[in-house]
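Listed next as structure tokens is one chain, alone, in the form predicted alone.
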Amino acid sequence: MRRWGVFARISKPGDKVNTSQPRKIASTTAIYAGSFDPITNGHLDLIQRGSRLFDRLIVSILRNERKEPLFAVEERTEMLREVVGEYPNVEVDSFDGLLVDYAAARSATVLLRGIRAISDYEYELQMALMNRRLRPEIETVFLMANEAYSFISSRLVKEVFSLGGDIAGLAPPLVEARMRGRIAKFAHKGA
């Protein structure tokens, strides 16, 4: 393959390559979906890396009425927008229903997923295969978690924080401050 900036032409050995007619590489939109309740530094690591890999990255919050979130979707959207503001090709949204239907509606061709451990892979593989069955034109791309964040999950951060543990370095300071405010609000109601 020969590249000229955003242009590419695939050639085989022995082919005559016409450099006057390069083909434009299609822009790639990816979706990184999750609950983001709360946003962790592991999420931010994947967002930062995904922003380098794809032309457009949509970070989308799943609206899941079955779970009792710490933060409302609107609060998570606001926090995400604040912490990803430095990435011009990243936008924040929310959705409900099937992820692949949402991806198709947003013209995304890639689903970005993070893998922390082998247990994540087993679950994510099942989801990726089902998504491929539903929408074969949408690919799933897995990124291995940065080793510094490979043990972090939103659930674990919430649990440690609620028990008085230190979560510095596990979540952005903005998120930690909002969590402190949320816990203080609940403590006031109980008093």
Ligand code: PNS
Given for the second form:
Amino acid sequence: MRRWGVFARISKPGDKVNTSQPRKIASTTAIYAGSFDPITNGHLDLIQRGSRLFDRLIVSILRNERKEPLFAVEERTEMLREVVGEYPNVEVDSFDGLLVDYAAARSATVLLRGIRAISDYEYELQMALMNRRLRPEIETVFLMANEAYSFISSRLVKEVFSLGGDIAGLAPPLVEARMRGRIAKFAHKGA
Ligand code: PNS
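Alternative state: the form predicted in complex with the ligand, after the form predicted alone:
Full complex below, order starting with the chain above.
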């Protein structure tokens, strides 16, 4: 979150501003980590809101996922880069190992997570507390999912699409286009 220490005092119009003081005391880098297999409109909403809250937001794909993904990390990276292109303070990366170690290596002090429903809470709480135990200096910040997207998950998007359902409005159009070429493999393997 932005810290605007020198602006804590209320100034009136006409007040002299001391330009020798730095305007901003510290900048904050946040990491939004996940599988993003594939990115959904729920993820995108969180990225957009995170980009407004933090000076820099790194969207990072977990590499050493145990379950077999539909899209390779490189493909997910390409899709993410395309959809976040309009946000100048958002970058896309990937990581393996502990998320908090990766965050520290990227000089990030915040882990951004979304909560869709109460069913997300327990898993998120466990992760946040474990991450805090590992590196107390890194805070997890939760945003409530936009109600329009609170029922969307990557798993459901893949399932609905593979069974012939309409996913317009659930994931960016480029995801739908890529899934069209990939879904035979997905349906076959039951990912
Ligand atoms: O969106 P997802 O797929 O639920 O994201 C899960 C993710 C990537 C945030 C989590 O699995 C993770 O942080 N993995 C990295 C390994 C790690 O740090 N494990 C300890 C977390 S408490």
